[in-house]
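Next comes just one chain, in C-alpha cells: the form predicted alone.
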Amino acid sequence: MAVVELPASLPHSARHMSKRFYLTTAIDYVNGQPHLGHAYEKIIADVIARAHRLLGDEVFFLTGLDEHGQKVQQAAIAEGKSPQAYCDELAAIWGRFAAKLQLTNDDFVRTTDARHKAAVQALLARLHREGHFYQSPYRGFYSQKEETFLTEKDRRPDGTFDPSYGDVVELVEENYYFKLKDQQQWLIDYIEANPEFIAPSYRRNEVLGFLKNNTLEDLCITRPAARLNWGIPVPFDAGYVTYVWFDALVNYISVPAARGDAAVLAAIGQAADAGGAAVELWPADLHIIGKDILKFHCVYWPIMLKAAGLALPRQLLVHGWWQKDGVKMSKTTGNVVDPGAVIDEWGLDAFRFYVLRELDIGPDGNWTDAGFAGRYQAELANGLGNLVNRSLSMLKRYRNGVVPARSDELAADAGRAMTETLTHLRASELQGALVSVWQLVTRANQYVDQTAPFKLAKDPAQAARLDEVLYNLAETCRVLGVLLQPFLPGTSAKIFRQLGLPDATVPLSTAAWGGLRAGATIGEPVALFPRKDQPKK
C-alpha cells in the first residue's frame, strides 16, 4: 500500500502549497473480504490520480476503511474477538490488497484512526450547538444487516421486507436527529444549478428523482451506546455512540483537517498543529463512489457539508457494478472473480486494462473469463505486445538497435492518439481513452502491414525508406509508453527500458511527436504479454 506519509515539521517555504486535486474512494466496510467491485473502485481513482500527476497537476489520493457499525461487533463477538482486534486483523488484509493493486494512495484512512474520531467529534459538536439536531423517540423497524431504520414505505403489498435488508426488529428508542428535511429544495436547486456535480447524468436523474418525489426524513444520527458501543462516542451525550453513516463521510474532511487544512480546520473548530504541514485539500475534486451509496453522498454528504459552512464536492463519479457470466456474484454459488488469483496467474496491467477497457464508468458490467481471456490475446498481446516487439525486434536486427533519422509519417496519428487521450482523461472517461491509444495501436500494426520493412529490408537501394520506417514504428511505441502510464505503468516501464530510456514516469506532454532521438540505441526487445494456451472449446 503506497501510503506517502508527511514529516510532522516542514521547512516553512514548503508549508504554504496551492490547493491539490484531491480524490477519493468510498472507504470499505471490513466485514468482509475485498472483491472485484472493491479492485474496479480503487482502480479507477488510481488511474485518475496518476493521470492527474503526469498532467502537471499536485495530487492527494484517499482511500480507507470504515470500521465502526453494528455489523463489526457482531462479527468480532461471534469469532471471539474484540472489535478492535478484529478491525486489525482485517485491515493489514485490506493493505494487502492495496499493495497487490500498487495504489498509488496518499494516505490510508481507518475510522478508528484518533485523528479521525476528533474530527467527528469535533464537527458533532459544533452541528449540536447551532441548533442542527434534535432528540427525539422513536418506534419503528430497524435492518441491522444495513444499519438503516425503515418505514411502513420500505414494506412491501404483503407486508414484509425485503430480504436484502436481514433480519428486521422492531425498536423503540430515542435518538438524535440532523434536519435534512429543511434542506429538501436547497439540494434540489444546487443540483440542477450544478449539472457536472453528479456524474454520469443518468445518476444525477436518479438523485433528483428522488429528491422530487419523496419527503425527505431527518437523518438518525445515533445509536444507544447500551445497544451498540463499537462507535464514535457523542461528545455532548455519554449515553449514545454516532451512526456509522455519519462517522464514515466525515473521513473526506478528517483527514484533510489532520493534514492542516485551513478551511476545514476552521468549519469544525479545531486548532491547526503549529508544527505541521498545511496542505489545502478541501474541496474535494472528485468522490469516486458505486451506484448503491448515492443517498449517503449524493443527499446526506452535502446536507452535512452546508451545516458545517464548507463548499460541496466538485464531482461525484457514480460507477456501476459488476455481474460474473451475466449473473450477481455470489459466494454461495461460487460465482466470484478473485482479483489477487487474476493477477497472479495474468499480470496487474492485464487486470487493470481489462476492468477499465471493458466497463465505461456508469452502467454496470459483465465479467466473462472468456472475455478477458479474448481481449488479453487480441488487444494486449496481439495487439500492443506484438506491436512493439516486432518494430523493436526489426531495428535491432536491420539497424543493430541505432535509432535512424526522424520521420513523422504517423506522426498526424499519434497527435491525434495524444490530443484525444488527454482529453479524455481530464474528463475522467477512462474507456475512452483507452479507446483512443488503442486507435494508434492498431494504426500501427496496419501500418506494419503496408510498408513491409521485412520486404525492405531485403533490398539496398530501399535502406532510406527503412530507415523511415523503423523511426516512425519506434516513435510510436515511445509515445504509447508515454499514454498508458496512468493505466498500465508497468507495461510502461517495460517499453521505456527496451527503448533504452529511463523507465521513470514522464509527464503526458511528452508524447509529443518526435522524443527519440536519432543515434540512440534501444535495448533489448522482450515480450510484454506472452500469448496464453486457450482451452479447447
Ligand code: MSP
The other form holds:
Amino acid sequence: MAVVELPASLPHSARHMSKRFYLTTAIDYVNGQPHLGHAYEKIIADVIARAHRLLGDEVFFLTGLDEHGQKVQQAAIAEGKSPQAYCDELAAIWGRFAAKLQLTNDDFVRTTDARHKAAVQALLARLHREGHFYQSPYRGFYSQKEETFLTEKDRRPDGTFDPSYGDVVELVEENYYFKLKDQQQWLIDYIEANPEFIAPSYRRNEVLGFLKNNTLEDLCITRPAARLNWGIPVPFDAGYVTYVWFDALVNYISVPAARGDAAVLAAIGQAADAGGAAVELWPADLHIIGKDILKFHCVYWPIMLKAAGLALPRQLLVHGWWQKDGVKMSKTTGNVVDPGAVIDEWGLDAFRFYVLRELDIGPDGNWTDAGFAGRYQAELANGLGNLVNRSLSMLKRYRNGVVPARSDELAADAGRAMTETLTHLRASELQGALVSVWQLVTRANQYVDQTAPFKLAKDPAQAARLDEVLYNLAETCRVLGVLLQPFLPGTSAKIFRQLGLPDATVPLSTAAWGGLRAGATIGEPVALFPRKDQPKK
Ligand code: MSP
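Same protein, different form: I have the form predicted alone, so give me the form predicted in complex with the ligand.
Up next: the whole complex, starting with the chain shown before.
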C-alpha cells in the first residue's frame, strides 16, 4: 500500500494523524526477572495491537518498566550497586525479554527517563497549584514490601499483619496527601454510566462494591527524601520524592506528552516540542492490567486524570493470575514458569498460543507442563500443523503444487470463522477468537477424512473432484494463515511462504474466501509444529 506523504507546507494541525488506538500494559517492577505473569500480559497486549493494525487502525502500543521506590533501592543496595546502575542492568534483561516475545510495542517507557520525570513533575506542580494536596503528619504502620501504609483494619485477628506485607514498621512522618474525599460519588456515577469502562464485569462490580462500602482515604503521594531518595523529586518541596504509584501511573500520559499529544501537554502545562510531528494518543483505548492492581487503576488513576482535566481511558481490561500446578508461583519454592526456557524448547508461537487459549482474560489460570504439552500435541501439531502439512503435501504430490480452479465447498465455514474471529478481536476476546479459528481447523481436518483425497488420487475419473478438494484445503490454509497473524505471527509467515505467498502481513479482511489464485504455484511444505513424542518431564 502506498504511503501518502502530506506536503510539509500544510499547517501543523493538518499534519496530525488521526487519534491512534492507544493501548498500554502495566509497567513491570525491575527488581526481579520476568516470569509467566509478565509475559502473559504483554502477549495479550501484543495480540490486540497486531489485530488492530491488521483491522486498519493506527496503533500505539506502550509497555515499559517501573523503576523507582524502596524495593528497587533496597535490591540495588543488596547488590552493592547504585539504583541507576542496577536499573540499567535489569532494563537490558527486560528489553531482551520483550524482544524474545516479539512484542510490537511502539515505545518502551522507563520511569527513570527524563521525559517521564518531567511529566510527573509538571503534573505534581499543576495539582499543587490548584490546591489538590495538603501536608499532614502521619503515624502508623508501613509495609516496605508493598510500599503502602497499613491501618488497624489490615491487622489479622491475632494482631499480626499478613506475611505478604513483609516487614511492617511503625513510622511517624510528615507527608503530602492528595484529597480524595470528594471524589467518590462522581467516580461511582461514571463507572455505572459506562459499563465498558472496567472489564470483565465482575471486576467492575468489585470496584463499585469497594467504592460504595468504604470511604476513600486521602492518598499519600510523597515519601521523605531522608528515608527514601530513589524517586522523582517533588517540584514544590525538596524534602520529598514522589510516591512510586503516583509516579508509575503517569507513564500512560508521560509518553503521549513526549510524543506531542496536545491534550496531555495542555493538561500538564508542558510546552509542545516544536520539532516532531505530534501524535494524538490520549485518551488511552485500553489499559491492560492484572487483578492485583485494580484499585490503583480504577480508583486513583481516574481521580488523578479528572483533577488534571483529562478524559478517562476507554477501558481497563483486567486479567487474572497464573498459578503453576495449583500453587502461587514463587522464587522461594522454585515453581516459577520461565517463559524464556519454554520458548527455547517449544517455540514462541506455541507459548503464545497456550497462554491465550488456556486462559480467558479475567479468571485465574493454572499452568501445568502436561497441559501445555497436551495442547501443543492436539491443537498445534495434530490440528493446525497436520492440516497444513497434509493439504499442501497432497497439492504438491497430485498437482505439482499448482493451485486448481476455485471451489467454494468450505467457503461458508471459513466465512463464519472470519466473521466470528474479527468480532472477538474487536472486543479483545482472544480465547474466543482462537476457539473460532480452531473450529475451522477441525472442520477442514474432518473434510480431509470425509473426502479422502488420497483415494480420489488413485482414480483418474475423480480428477475434477480432487481439484475441488485440493483448492478448498489450500484456500482454508491461507484463510487460517491470515486469521492467525496477530496470535502466531511466525506460523502465519510460514504458512504464507509454504503457499508461495509473500510472508508480509496482510489485512485481516483478506481472509475473505477466494484469495488463492488458480494456476499459482505453492512453496515447499514443512512441518509447522514438529511432534514431540517424548512427554515433557
Ligand atoms: N509496577 C506495578 C505496575 C505499575 S502500572 C502503572 C506492578 N508491577 S509487577 O511487575 O508487579 O506486575 C506487572 C503486571 O504483571 C501486573 O499487571 C500484574 O498483575 C502482572 N502479574 C504479575 N504476576 C502475575 C501472575 N502470576 N499472573 C498474571 N499476571 C501477573 O504491579
